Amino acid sequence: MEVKPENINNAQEEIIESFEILAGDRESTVFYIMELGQQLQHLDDKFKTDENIIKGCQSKVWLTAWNEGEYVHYAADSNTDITKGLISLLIRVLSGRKADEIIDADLYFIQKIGMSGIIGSQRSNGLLAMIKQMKLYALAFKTKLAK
């Protein structure tokens, strides 16, 4: 069983450390991101619906979320390896956290690992759309729990 870092910033620091080994080599970084996507847990086809597609992504990305008490969990898939890798990084950082942590998260790891130099503007927009959707799910669960 994988041990989850105690908070979002610790999870981000682990990702930054793993990318530092690649020393900014673009080809190795892209390959590593794709490899991370291959390790993403399989998303059941029943969740690959139009309502679970993230709008604003160049590729198809399906994202679903559920809560267990005050903790929000995510599962996702994509039709491209690099996008699958990107969403896997976000899941690694955000899944299994309290809604407030997710909503307030400053996802600085994206800039620290030089993601803007690795992915184009279309994928950057898609990455922002993924983050926005994950935060919206967290807000929805927070609102639901407050009732």
Contents of the next structure:
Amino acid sequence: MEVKPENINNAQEEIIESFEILAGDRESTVFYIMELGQQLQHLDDKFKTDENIIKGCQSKVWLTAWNEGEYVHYAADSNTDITKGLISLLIRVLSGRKADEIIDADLYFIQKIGMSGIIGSQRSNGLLAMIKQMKLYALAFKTKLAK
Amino acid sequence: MSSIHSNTQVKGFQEHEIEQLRKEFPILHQSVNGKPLVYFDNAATTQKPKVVIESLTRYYFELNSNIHRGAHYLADKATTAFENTRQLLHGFINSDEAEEIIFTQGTTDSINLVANSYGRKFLKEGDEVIISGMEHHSNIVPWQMVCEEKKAHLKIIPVEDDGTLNIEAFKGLLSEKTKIVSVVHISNALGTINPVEEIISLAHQIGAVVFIDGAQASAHLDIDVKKLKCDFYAFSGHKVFGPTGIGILYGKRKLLEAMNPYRGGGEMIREVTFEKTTYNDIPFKFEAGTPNIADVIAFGTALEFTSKLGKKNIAAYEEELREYCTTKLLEIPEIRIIGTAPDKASVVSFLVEGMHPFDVGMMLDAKGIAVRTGHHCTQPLMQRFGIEGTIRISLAVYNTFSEIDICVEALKEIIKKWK
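Could you switch over to the form predicted together with its partner chain, since the one displayed so far is the form predicted alone?
Every component of the complex follows; first up is the chain already shown.
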């Protein structure tokens, strides 16, 4: 089983490192992201509801979250492998972290790996919508626990 | 692969002629992701030849002035150049008069103009507007909007499995309630060339007016509005080697005169008082405000460029390209072509088994190949085929057989890697 990075920034550093190996070769990068997408854990169809669709994404993305105490977990799926790959990166960084950590996270890896150059500006907006939704979930769980 | 069209009436193009032609398009000679650019997204927009780009810059270097009203040298020069494009269009589509050509922002704008100016004036409750199941959203939404306002009904000509229109069903839809029929000349998503002459004739038999969306036809087919007998025809400059932001609406004089203006402002008036405004004659009645002068002039240059190549030659060459592309794609067992109508223009839409079009598009892009993926602004058509979208190769006269080879090889590699 994969060892989970200690914190959000460690997870980001790991991703940056893995993209460095690709040395900016676009073909390999796209292929790598798609491979990550194929490895993403399958999301049960019952979660693929209109409610769980993230607006702002060009391809369909379903995102669901749950908490175990103060830790927030995510599961997601998409109809395209590229988007699944992007989600898998976000899940690797954010899932299983404390709500506060997620809310405050500065996801610098996206810029560092040159994501907008890889996926294009429009799809970068979709990625931002995903991040926003993940943070909103964290905020909701935090608020719920504080009550 | 060298392929030469040897029809007696049309000469098509030899390979070396295409090589020469490509030199006219500076943008084609660049690398994308370290690979030579293969531009197969021509149905979205065509690239611009040097003469068009130069025409645009020359306007600002030498001619810039507001047109029609100025009584000075530059205003006169700019006006002449601007109106010259209208004259060229008059010939390009064979209209009765140049005044029947209105400059708009593009095909979408032209459809909105007719839906608003004609539709809002003449549609009544219970009337019907017929469009087809393969329309671009821009030939659906404006009609939906006006139908909703006027309590009129939108009827749809169904699409067959091969991507042709069901003309028998269309006949069944026609009635005394039908007031407007608006259909696409060439489908942007499938490439189907619709039998618009027959559609127009059938619609005219019951007294409906017919709008033809010629966005995809302008660069590929000879357009003769007189022969077609259509009431309205529209296309955009940027799909026929011209600049973006400019297009035309052709309308029969009596219809244009009967319609209300679409926008108010300068240029479109005869006399203004606070009590009442009287309107200018066509075409100016529909051209409020300072028009897109530079782009209109460069559009004229694009039309001259296209006419010099010859539409029939373009069509003949593109037909060979499309057939070659289709044959090559069908050699790959995982590929399924969507839209197999006998009459097609240079669009090949397809799916790769087990792969989302978007993923295929991204991988092709990484190899320097520009295609379009998605619903192509024809969501109802995609729903008709039960698919989310397609991968679309759309060819232009400057594309080559070897580019098709590159794309086909790339697809084979992608499929092999991904299986």
